[in-house]
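Take a look at this one chain, the form predicted on its own, written out in structure tokens.
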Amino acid sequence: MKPTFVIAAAAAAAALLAGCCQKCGKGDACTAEACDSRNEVIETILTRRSIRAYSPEAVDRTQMQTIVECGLNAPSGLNMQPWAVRVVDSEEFIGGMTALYRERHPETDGDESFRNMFRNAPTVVFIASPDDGSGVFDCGLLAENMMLAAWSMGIGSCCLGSAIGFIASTPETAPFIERLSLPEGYRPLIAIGFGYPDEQPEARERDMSKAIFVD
């Protein structure tokens, strides 16, 4: 082991033991806004934005496999893993559901920017959970894992509540849901659009007063 590496490692360990930031040495006074020592995970969380404009090509399946793997490594109560994940990048599938959506929403016919009902995302992930509601929280954790993993790879995403609402209220979508081959007793809970971003939305202000420390 090189001496310089040993010295650097010792210094880092000393800083940790002292409760100080390794870069600025401010200890408890160090904040994310004032220090450039944020790691890649924190940077991904703080910079992720919901994307609603995408390049038309579907996300590479190798990349999607990594994103799905990150999702499946989310925690779940008693490790029950009460979810079923289905990745759809078929233009025929997405287009077929969109055709049904257009029938219910004729105003989309005059919108030249409207390509599909999933915010124009070329890849859609459906997350299903048991009908009894036991997987709601766990599936939410899975979804967030996937969206953060995607952003770290330069891939945008948007959670699509309207799509799930449309599926639930439109019996004509049943043939498409059957094609997902979900386990018995499962229903679609979350839909997420994924794609290569074609926009750079500005961050919206967060109300930090929503969280407080209780003594």
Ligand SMILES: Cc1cc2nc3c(=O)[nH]c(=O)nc-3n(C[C@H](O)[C@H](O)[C@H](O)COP(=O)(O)O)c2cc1C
Contents of the next structure:
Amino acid sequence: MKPTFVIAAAAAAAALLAGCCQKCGKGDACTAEACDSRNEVIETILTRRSIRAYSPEAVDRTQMQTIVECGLNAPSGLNMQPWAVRVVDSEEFIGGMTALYRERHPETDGDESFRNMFRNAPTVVFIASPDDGSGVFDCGLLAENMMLAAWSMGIGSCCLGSAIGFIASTPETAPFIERLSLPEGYRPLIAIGFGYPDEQPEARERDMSKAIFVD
Ligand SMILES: Cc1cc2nc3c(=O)[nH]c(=O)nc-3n(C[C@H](O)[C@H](O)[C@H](O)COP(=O)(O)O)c2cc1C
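Take the protein just shown as the form predicted on its own and give its structure as the form predicted together with this ligand.
Up next: the whole complex, starting with the chain shown before.
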């Protein structure tokens, strides 16, 4: 190993132990928000927000391909990749499921702002995993990779637990789920809406006390 590399690695380790990043001179006062060496990855993570208002056009498929590729590069236990990703930008598909949703949610009648049950997203990604629950953690990592990649490209997203709850509790959605051609034994775990943002929401507060360093 080259001596310069060893010195650099030791300096980096010392800086980390001191609670400060390698380049930033703020010492213990360094936080992700205030760090002087904040880079593009940190910027993307800290500025991402859930988006619930979009331009009507679907996300360009070439861009979605990049986003999906970033998802598929997420880590997974034993590299088992226990996921199936389905990108839906068909207005007929999204509109058909939304029609079912509206039957159950008459309060959406007359709501001018309501375009579809996926928080109005024009592109929806369904992430499915084995129904024994074994892929849940892995799929979460995949999902976040996709949302961060999207945000770095100016594309908004929102994780939609409510959509999965609706699918699970509404047998009439079965024909749509069949169209996803999921592998045997897989079920939809997460839906994520994607689209070009038409809002700039404020950050929701985070409780930093949920993480502590243990001496
Ligand atoms: C598992 C999961 C399910 C979610 N389900 C919904 C949902 O059904 N509808 C919605 O509007 N937002 C949903 N969200 C988005 C959260 O409300 C949002 O991430 C949280 O309020 C923090 O805001 P931020 O993403 O803008 O930082 C979900 C997020 C996660 C991780």
